[in-house]
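Listed next as structure tokens is one chain, alone, in the form predicted on its own.
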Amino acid sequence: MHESDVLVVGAGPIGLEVAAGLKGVGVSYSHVEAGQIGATFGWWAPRTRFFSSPERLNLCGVPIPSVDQGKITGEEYQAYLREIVRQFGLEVRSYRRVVRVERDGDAFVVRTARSLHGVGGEKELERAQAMHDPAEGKGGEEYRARRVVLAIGNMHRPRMIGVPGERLPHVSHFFEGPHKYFGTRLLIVGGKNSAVEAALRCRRAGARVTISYRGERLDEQRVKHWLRPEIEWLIEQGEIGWLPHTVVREIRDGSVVLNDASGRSAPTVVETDFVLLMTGYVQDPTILEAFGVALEGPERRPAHNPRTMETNVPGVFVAGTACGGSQERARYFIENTHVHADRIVRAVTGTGLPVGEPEFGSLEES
């Protein structure tokens, strides 16, 4: 059994920042990750760029090098995270998924099992619920710690739309890249950033793209400012099909039935070879529930004290985008949750917040 003062679960950016902070003040910790460090960025489409500038994404004061001094890609960020692990000498036990949680006096005993793909991506739809299957824990490792930090993120599974045909083989909730759609008819459902980026890249790769969106126009707050003029121009030119005020009623082999979102018109049928459902992602709260963390509101946000990041369960902390649950309109990003790492370290060491620090991060509640 591995014993330490703190167990950190999740090795995304904020999980790594928490680990570096704990190590810097001499707190013993263990660190487990269900996949590889920065696993979420591994199922982004190749060469997808961040909304945020490199300065807002850097960790522990270490700058992110950028060849063109612009927005970096998911692949570049993964390379940066690897260097953070090396530079700070962090020890992350990857490919270990939490499958069981127990109390042992004033400590937690957490059992892990080997995980081959981590969290997120297409395989997450097929994975058995390990937390609910005790057999999954056989042959794993146990960790004992008085405190646990859950930096698990919030993009674990696609937001299902619940219509017939959603699981057909030509339907995907994940954009793996544009080459697959060359020379085909592609219907993209959604009108936010992921949908727009997929539409532009697939159209440039030679796909005949149509977008179905329940709204009247694209939300300028949810689409990268350098992409919105491009997509709007292509729609105006008829290069990309645009079906506003529509929602999917049924997906068939070769077509999709769309309802008028306003209810004023009859359903329409769109012929298509592939369907991309860019409808967002939700958090898997299984680990939070296993620790007894209360989940609040329709987004099921974990209850926590924003000054310390401690949840309603003493000794259990939450960090990073995990704080937002399945947020519809994101309030928690990498760049506004760096403060969580410092707050947790201060709570663990008993030093408290420095005088004058606001209760919330400058952007957390915006």
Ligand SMILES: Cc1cc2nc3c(=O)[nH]c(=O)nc-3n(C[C@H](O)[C@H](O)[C@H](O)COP(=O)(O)OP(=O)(O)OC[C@H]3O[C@@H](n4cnc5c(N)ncnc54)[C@H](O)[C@@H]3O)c2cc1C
Second form
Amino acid sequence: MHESDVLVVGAGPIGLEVAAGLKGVGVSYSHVEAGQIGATFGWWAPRTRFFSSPERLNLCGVPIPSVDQGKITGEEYQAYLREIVRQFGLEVRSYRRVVRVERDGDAFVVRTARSLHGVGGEKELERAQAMHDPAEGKGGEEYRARRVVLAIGNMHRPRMIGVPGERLPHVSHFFEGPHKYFGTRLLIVGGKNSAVEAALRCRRAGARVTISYRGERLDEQRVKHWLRPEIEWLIEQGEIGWLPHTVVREIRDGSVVLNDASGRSAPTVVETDFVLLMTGYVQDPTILEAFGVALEGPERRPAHNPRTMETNVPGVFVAGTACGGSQERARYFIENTHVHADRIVRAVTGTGLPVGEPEFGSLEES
Ligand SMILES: Cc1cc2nc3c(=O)[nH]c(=O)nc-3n(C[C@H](O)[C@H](O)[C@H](O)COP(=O)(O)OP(=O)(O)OC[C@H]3O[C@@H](n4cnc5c(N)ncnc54)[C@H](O)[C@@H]3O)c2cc1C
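For comparison with the form predicted on its own, would you give the structure of this protein in the form predicted together with the named molecule?
What follows is the whole complex; the chain from before opens it.
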């Protein structure tokens, strides 16, 4: 049994920032992660760049070196996270997935199982099967702590669209990189950043790309301003096919049936070799529910006090994008959740927010 004052679950950027904060003030803590540190960036397509500027991704005030002053890739960020762990001497117990929790007086006893990957990405879809792998069940451990910080992220599973054929082998919810689609017909479903970026990269790599989107036009709020001119120009030139106001009705081997979103026109059939469903991701609430955290609203956001990050369950805190639940419209990013680490450290050490800090409710977007 590992005993500490605090158990931090999840070693994405914000979990690491919480751990560094706790260590900095001498609070005893344990830190477990289902995969490797920064596991979420491990399932991004190779060389995907952040939309956020490097300085907004800085952890604990340590600048991210950027050779060209541009946006960094997921791989570069993982390298940076490794340096943060080394520099601050953080001890992350990787490949340990929290699977169970029990109360023991005023403490929590948390059980982990040996895990082969982080929570999220294509492999998460295979997890039900992996759980039957004897290796997955071995190496379980117990952690006892009076406080638990859940920095577990919120992109655990794809947002399924629930149509026949969604699980066919040529259909994916994860963009693994453009090379796979060279010389093929690719239908991309979605109209936000991920869909547009995948369309641009695949088209440059020699795929014949068509986008199906339920909206009439690309949403200005949901597509980064530097992506819009290129995608709009390519659509205008007919270099990328554009099927606005369409929703997928059925995916078949070799084609996709699209309904007119308004229901006024007859369905159309689009021939395609591959289908990429860029329809977003949802949070797996299992662990939050196991702790008794209330999930609120349609996005099922964990109830918490934004001043302390403590949930409705005393002693259980949320940090990072985990606070957002299954965000329909992303509001929680790395850049506006760095502050969670400081709030949690203050709550745990009983120092509270200093006078003059913003009050309740206005803290989320700071
Ligand atoms: C293509 C793409 C581009 C993006 N670009 C940006 C961007 O530009 N800026 C931005 O801010 N965000 C971006 N995001 C979102 C980004 O991934 C998140 O903002 C970031 O990872 C959130 O950090 P986090 O520490 O809150 O959670 P995560 O990085 O998701 O870390 C959570 C960790 O918790 C672990 N975990 C979960 N459950 C358990 C459990 N039961 N037991 C043990 N460990 C567990 C997971 O394995 C994971 O490592 C992008 C996402 C995608 C897919």
